[in-house]
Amino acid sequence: MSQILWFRRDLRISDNAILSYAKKDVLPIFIFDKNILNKLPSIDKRVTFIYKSVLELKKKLQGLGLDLAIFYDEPINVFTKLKEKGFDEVLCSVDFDSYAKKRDEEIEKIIPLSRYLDSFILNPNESLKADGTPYKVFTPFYKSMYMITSSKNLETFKRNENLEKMEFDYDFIPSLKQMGFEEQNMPAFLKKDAYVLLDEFKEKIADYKEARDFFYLDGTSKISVHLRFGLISAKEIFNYFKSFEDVESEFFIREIFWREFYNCILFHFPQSENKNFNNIEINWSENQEHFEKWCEGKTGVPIIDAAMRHLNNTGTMHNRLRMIVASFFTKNLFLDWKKGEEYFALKLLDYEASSNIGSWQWGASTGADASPYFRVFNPYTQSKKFDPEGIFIKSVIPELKNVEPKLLHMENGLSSNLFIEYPKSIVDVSISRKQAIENFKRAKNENS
């Protein structure tokens, strides 16, 4: 039997599914998908990082006496050549976003394709109430999987050791030039192997629960790229953590299990991927100047502005600032959180389709277990409160960095400040609120 291994967001050889169920002659690959690349700008970092990682990929492959092949096509076009070779199938881990889906659907019609769960530790079809019907809520989810979370270690994929390379031209690297692309500076925690961020962030783990709300503590993990490109498996992390046995840990692997809820979300309700998840109409603002001005940074709102710099200088953003950029956009602003998702999608590393959708739509109070229509951020108040000296926000914005830090969490403080120039805020935090809550209650009205 000869079978693809179609890597994809599983660039590793550890915990790999696809290296376990293969039988014996393989044909290891990559694709640069043209249909996706063509939609990303030349510095979209991310091209950078994953470039790299496959490179990484294939040595590792070349050590176990396998290679890669790499290709830059469209999906359809690699297999309609590769099944004149005479290929028996295609192993792949599953992607569940609606790309992926028609992709694979595809594929599928041309060679037969194997789909195997390796990117989440939970199958979506088997994380289910006793009435056979998904969750909705993630804390009765959560309790649910008590035989996983209290398990001392997750069972990993083995890799099968008898797999030989079949003949192939292994040697077509294309460049990142070539694909049209440029070469982009990376943070410097994408240049450390996940398991040493892993033990840099395990001598934190004791301060997480606190720090991780505090952004200019340097108090997550750093994980989230390495885990959505497959660098490192859910599974791994989970193990890591639970094999020292550290009380303090269990909120961490919470959170993980907030991915895993998300991932279960858009497997059950895939229209939650383009439409409210509670069916609730709302008729969003179309002001495209406020859209611009918060994607730029430039709202007024030191802190807004900050974190959405930040996110285009550096492709990073932490997730209490996440929750309060989304707020301030669909609450005061009130505009369609699917704008803000697609920005999202262009320009995070670690942008996963399921998490930001779900995290998306909870800010906007329209998803599950999404935060209730009147819980509205004030962006002064989580500044003052997370970030009282104003670090953070000095780091990003350098013409700030002698100003009084309370003028930073007052609304349009900085105009009392002759010295420097700043905007004022392109709406009133408080009216704004008001007025979301009343267009919320209307839409709810409306729909009931």
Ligand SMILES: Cc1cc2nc3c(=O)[nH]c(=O)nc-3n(C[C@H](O)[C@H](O)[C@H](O)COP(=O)(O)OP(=O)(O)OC[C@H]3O[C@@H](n4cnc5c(N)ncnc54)[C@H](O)[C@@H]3O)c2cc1C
Contents of the next structure:
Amino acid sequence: MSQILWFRRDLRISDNAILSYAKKDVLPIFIFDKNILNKLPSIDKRVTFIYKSVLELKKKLQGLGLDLAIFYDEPINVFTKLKEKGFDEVLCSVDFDSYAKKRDEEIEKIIPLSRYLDSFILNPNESLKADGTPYKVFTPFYKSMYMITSSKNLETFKRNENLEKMEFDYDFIPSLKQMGFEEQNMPAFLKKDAYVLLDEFKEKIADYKEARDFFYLDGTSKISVHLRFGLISAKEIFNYFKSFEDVESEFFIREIFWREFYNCILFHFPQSENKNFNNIEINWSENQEHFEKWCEGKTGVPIIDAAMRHLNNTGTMHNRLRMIVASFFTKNLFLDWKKGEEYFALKLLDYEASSNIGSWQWGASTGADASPYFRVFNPYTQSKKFDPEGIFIKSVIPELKNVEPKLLHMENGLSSNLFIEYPKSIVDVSISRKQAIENFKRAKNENS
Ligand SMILES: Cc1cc2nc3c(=O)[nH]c(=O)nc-3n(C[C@H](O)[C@H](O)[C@H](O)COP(=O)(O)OP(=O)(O)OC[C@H]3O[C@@H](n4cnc5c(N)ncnc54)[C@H](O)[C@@H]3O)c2cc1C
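Can you switch from the form predicted on its own and show the form predicted together with the ligand instead?
Following is the full complex, with the preceding chain placed first.
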């Protein structure tokens, strides 16, 4: 039996299901998928990150006496050729994304595909209420997982030590340039190994519950990108923190389960990818100029502009900032959350469809366990509370570096400074807030 081990979003050799279930003679592969890559701009940062991670994986597999054959093609072509060469089974990690599901269905018509769950801790099919229906609210969902969350160690996949590399051409490595991409600068933390990030974060975990909201501090784990592409598994993160047997990790572990929750939501309610989860019909604004100004970070609201410019420059955004810009987008600008979600999908290095869709719907008050519609963040109050000295804002918008911090936290506060040319806010924050609440009330009445 000759098995293909298809690495996709599980770019690691530890706690990896396919390296555990594989039998003997194997061909590990990675496909730079033209269907995905051809749609991305040449400056996409994720491609640089994945590219480096794939080369790293190849080295690690070589260290085990195996190797990684790399393809730059459409998966359908790759598997048609491999089938002709006599391969008869593909092992891979489950991917719940809608493109991945369709792609896998196509591949299954060519070669049988065995899929294993190792990117998430929970199997959505088994994470149900007693009546067999899916949870829609996080707290009861999390409580129901007590047997798992209280465990000291979750069983991980042990690698089969008896695997043997099949004869194949392992030399082909396309360059980023050949695939139409320019190498991008990465934030420094992305050059670190996942366990180095966890070791560093361990030193700060006692403060996590409070510090995690202050976006000018370095108070969170920054593990989301490594987790997204499977350089570490969720179970490994869980086990790492549980190994210290202290209560300080509990709050952090709860956050990891938000990722699980949103994965279960999208799995059971796939229509929520494009439609309001709670079925409410909303006549969103179509103001294209507002949308563009938000994307470019030119809204005239310093905290929104700094967050969006930072996203555009680095591919990253702190969780609190994501909540603030999503609230501004869906409430103050009253734009459809789907447009904001798509923009994040284009830019975020840690883009994960389930977490992104779930969180955007949360911010728009249309989702599962969503923020109530009358909860509209005031961006100025938020920046005053979580960045009182304007440290983050000034680090991203250097022309504001000599401005008194209090002006950053006042609507159009910068207009009073004759030496600064900063645009006026594109919306009045209080008027637009009231309008949004009215619109939501009306939509709710019309839908009830
Ligand atoms: C509008 C919006 C969009 C988002 N889009 C994504 C996305 O595409 N991909 C993504 O991984 N996260 C997304 N998040 C969740 C969260 O912002 C990021 O997971 C977090 O900022 C990553 O940084 P960290 O690893 O330092 O987080 P930490 O605070 O250290 O948390 C550790 C891990 O827990 C998980 N986690 C924490 N908070 C959440 C949450 N609210 N929802 C889901 N998982 C969570 C993540 O896997 C994260 O890496 C989004 C949040 C919002 C409000």
